[in-house]
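Only one chain is given next, in structure tokens, and it is the form predicted on its own.
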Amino acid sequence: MTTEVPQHDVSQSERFNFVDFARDRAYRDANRDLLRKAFARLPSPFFQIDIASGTGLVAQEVCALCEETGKHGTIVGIDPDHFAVESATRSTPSTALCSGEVIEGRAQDLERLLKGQIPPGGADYVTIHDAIHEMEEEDKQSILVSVASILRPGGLFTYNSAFTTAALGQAAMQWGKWKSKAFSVLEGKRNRRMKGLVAHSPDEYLEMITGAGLSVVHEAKKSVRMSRTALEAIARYPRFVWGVFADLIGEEAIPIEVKSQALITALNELGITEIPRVWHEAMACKPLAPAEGRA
């Protein structure tokens, strides 16, 4: 029998957050490439919603694309984490071409949070980047249905995730050794009946997207080489730390400072300089109504 691990507080803070990892060049490039694919199909002006916006990476890259192309756009981010919202607000100032804001709230309340802001015809673009795997299992499909409902016909949706069954790729042994060594540093034991975040397959995510009424127009798997600096940065992200130690017996009694340091100590002891990780990405389109012709 498998027991689901209750999620403890994974809120971000000044010391433990996603900010440093989001600065990683390889990670930003992977996101920018996907955003650029969608951006080429957006009108000017456009209205975009970034769900689980975190510390603002997507908004920052979209604003940069506006400056690069001359397109005008508005982007509204939604995230439940107070620190992330404040960080994104500080680091993503509006420009003459790109304006936006970040709202503190849950994706489950998407339509209520954005009431009165979405254009009458619907949003042009919605993003959920590197976040859908952190959402509650029972909410994933309904959130995607809400995404489809607020998109205009022909509107776009992009998603990516480094937490699928394909994420470890050829480096599964390296990721496993890092986790095992961190457990050893803490002198901890694993409860194999416990489970943390559910890792869906890329096909399962595509089925969720199409099940919401969207048509997938692009899909890819991209290997991103996570440098030592990036690995240390992700070891300071509360959600990642919780995910690594979710099945550690007594995990809830160990402060995040101790668990984070155990991960970094493990990197040192193993001599790890980089580990690749596979991101799965997809772009989907809301079909046009029959009278409007093809999407």
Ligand SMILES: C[S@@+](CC[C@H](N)C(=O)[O-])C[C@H]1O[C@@H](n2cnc3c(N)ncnc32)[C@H](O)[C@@H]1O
Given for the second form:
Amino acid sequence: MTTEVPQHDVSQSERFNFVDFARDRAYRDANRDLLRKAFARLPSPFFQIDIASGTGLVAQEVCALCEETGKHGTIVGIDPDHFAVESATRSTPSTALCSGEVIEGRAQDLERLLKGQIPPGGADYVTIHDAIHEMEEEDKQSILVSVASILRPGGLFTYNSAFTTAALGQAAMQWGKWKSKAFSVLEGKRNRRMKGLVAHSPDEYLEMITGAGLSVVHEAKKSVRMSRTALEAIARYPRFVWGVFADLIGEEAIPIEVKSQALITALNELGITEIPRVWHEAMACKPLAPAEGRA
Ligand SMILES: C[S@@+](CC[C@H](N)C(=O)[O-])C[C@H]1O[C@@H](n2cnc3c(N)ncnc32)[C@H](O)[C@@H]1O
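Got the form predicted on its own; any chance of the form predicted together with the ligand too?
And the full complex, kicking off with our chain again.
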């Protein structure tokens, strides 16, 4: 019998957040390449919804593309994390070409949160970058259906995730060693019956996207070099820390400071300087006419 992973408070804070990881050059580049692909197909002006906007990376990159090309855009971010919303709002000031806001809320409530904001024909572009794996299992498909419903015909959707069955790639041993060492730093034991976080395969994500009525026009797996600095930064992101220690017996009694430090100590003890991680990405388009047989 397996045991469910208990729900935890994974809120970001001044000390433990995604800000530093989102600054990482390799992470930015992986996102920028995908955003650039979609951006080239956007009209001017365009209207974009960035779901799970986090600390604002997508809006920052898209605004930079507006400055580079002269296109005008409005980007509305949505994220349930209060710290992330404030951080994104601070770090993505509106310019003459690019404006928007960040709304605190969950993707599950997308249509209610955006009531009255979406242009009559629908949004030109919706993004969910590095976040779908964090969304509740039972809601993933219906979130993608909402994405399809707010897009205009011909509108674009991009997704990427570093938490799929392809993520560890050739480096599975290195990721495993880091986790084992962190457990031993805490002198912790693993609950082998604890069902870990669900990692979907890239194909399963593509099926969810097409199941929502979108047509996949691009797909890739990218190996991103996570430098030592990036690994230390991700060890300060509450969701990551929670994920690593989800199956540690008694983990709920251990403060995040201690778990985060155990990850950094493990990096030191193993002498890790970098570990690659595979990002899966896709771009999809809402068909111009409803597909045959679809309700
Ligand atoms: C790893 S961060 C990525 C943030 C940003 N998209 C980026 O690429 O930098 C994941 C974000 O997903 C958000 N998130 C988790 N569950 C969510 C949900 N149900 N609805 C919307 N956002 C969610 C978290 O609060 C977090 O800010």
